[in-house]
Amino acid sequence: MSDEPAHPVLALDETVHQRIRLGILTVLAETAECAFTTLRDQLQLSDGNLSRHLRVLEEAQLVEIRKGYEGRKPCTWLKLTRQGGAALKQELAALEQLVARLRATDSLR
C-alpha cells in the first residue's frame, strides 16, 4: 500500500451521493421541516420517485417522515435527522476535497 492519502472519491457515500437523494438532503437542510408536496415540486419528481428515495433515506436514518393531517387533508412532513445532517456535511467535505485536488493540479481550466 502507498503512503498517499486515499483519493477523495472514496469518501463519497453511495446513499447520499445519488443525485436525487443529495437534493432531498440539501433541501431538508435548508428548513426545519418540509411538506412532501413542496419537496416533490422543488425537485420536479413524481410522487412514486420521491417516495422511493425517501424510503432509502429513512432506512438509513437520514430523514424522518411524519404523517398526519392538515385539517381533513392527509399530509406528510419530512425532516433531516442529526445523522442526515452529518452525512450531508461529510459528503460536501468529500466533494470539496475532490474539487481542491483538481484545482491544485490545474485540471479544471
The other form holds:
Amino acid sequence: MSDEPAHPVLALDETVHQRIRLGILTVLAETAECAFTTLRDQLQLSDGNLSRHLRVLEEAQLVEIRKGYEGRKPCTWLKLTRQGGAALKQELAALEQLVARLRATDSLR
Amino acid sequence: MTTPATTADPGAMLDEVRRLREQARDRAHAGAWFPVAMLAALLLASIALYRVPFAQTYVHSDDLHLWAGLPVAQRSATASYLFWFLGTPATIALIGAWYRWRARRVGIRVPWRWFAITALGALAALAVIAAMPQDRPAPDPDMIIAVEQVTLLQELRWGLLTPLMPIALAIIALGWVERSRALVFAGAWVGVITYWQSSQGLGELPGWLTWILGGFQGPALGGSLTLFGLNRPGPTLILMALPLLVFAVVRAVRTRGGLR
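Switch from the form predicted alone to the form predicted in complex with its partner chain and print that structure.
First the chain shown before, then all remaining chains and molecules of the complex.
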C-alpha cells in the first residue's frame, strides 16, 4: 500500500461535478430559496434542461423542490438542502486541491 | 454560457464558480438597502421624542422610564413607549412586505425571518425585563449620585435596557441575513454608542477611559465629550444612523434599487 494521499480527483462527486449541476448548487447556496425561472435565466438554460438536472439533484437529496402559487401564478421554488451545501463545499475543496496539485506538478517540470 | 465552463480545466471551473457565486450573491442581497434605510429612518425619527434634541441644556427629568432611548429628558414617556413598541413592529412589518414583494418580483428569497425574530424577540425581552419590579435607591435630595454608588449591574441595566438595543441587535441580524460585514459593523456601532451613552450619561466618559486618554496619568475622575455633539441626543442619533444611511445609499445606487 502507498502512503501517498489519495488523488483529489477521487474526491470529486459525479453528481455535483457536472458543470450545470455545479452551477445550480452554486446559485442556490447564495439564496434561501430561488425561483425556477430566475435560476433558468441566470444559468441561461432551457426549461427542459434545467428540469432534467434538478431531477438528478432532487433524487440525490441535494435540492428541495417546492411547488406553490404566487397569487394566481404557479411558481416553483428551489432550495439547497443541508446535504447539498455540504456536497458543494466538498466539491469546491476537491477542485482547489486538484488545482494546487496541478500547479505543484507544473512547477516541478 | 454562465455555468462553470469546462471540466478539463479545474482552475477555469473554479474561477467560473466564483464568478457565478458573486453574481448570485449580488443579486440576492441587492434589496438590503430598503430595510437598512427604514431602520435608519426609525433611529432618526426618534429624535423627535426628546424635549431638547439639539441644544445643550441641563433639563432634569424625574421620569424613571426613559423610553425615548437615550438617558435625557423626553417629551412624553407614553409617546416614547408607543413610538418604539408600535413603531418597531410596524417597521419590521414594512420590511417583511418589501422582502415578500421583492421575492415575487426577482424570484429570490432572503431568510429575513431571522432578522424579524431577533428584533421582535429583543423588544419583547426588553418589555418583560423593564416591567419586572426592582429595588430603586431612595431619591437623593441633592440629586447627586456618587460614582462609587453605581454598580456594574446598574450600569449594565442602564446600558442594555433601552429600545435602541433591539434595533442594534436587529441590524446585526440583518447583516448576517444579508451576509454583509459592513452591516454587522453598523449594528455594533449603534450598540456600542447606545451602551456607552445610556450607561454613562450623554457624552460622559468613565474614569478609566479619561485616565487612558490622559496617557495613564492623573486622577481617573471621568469627563465629558462634546465632540460631534455627542452630549446631545440629536447629533448622537444622527451619528448612529450615519453608517446605515451610507450603506443604504451606496447599495441602492449600485444595484439600481435592487429590483433586477
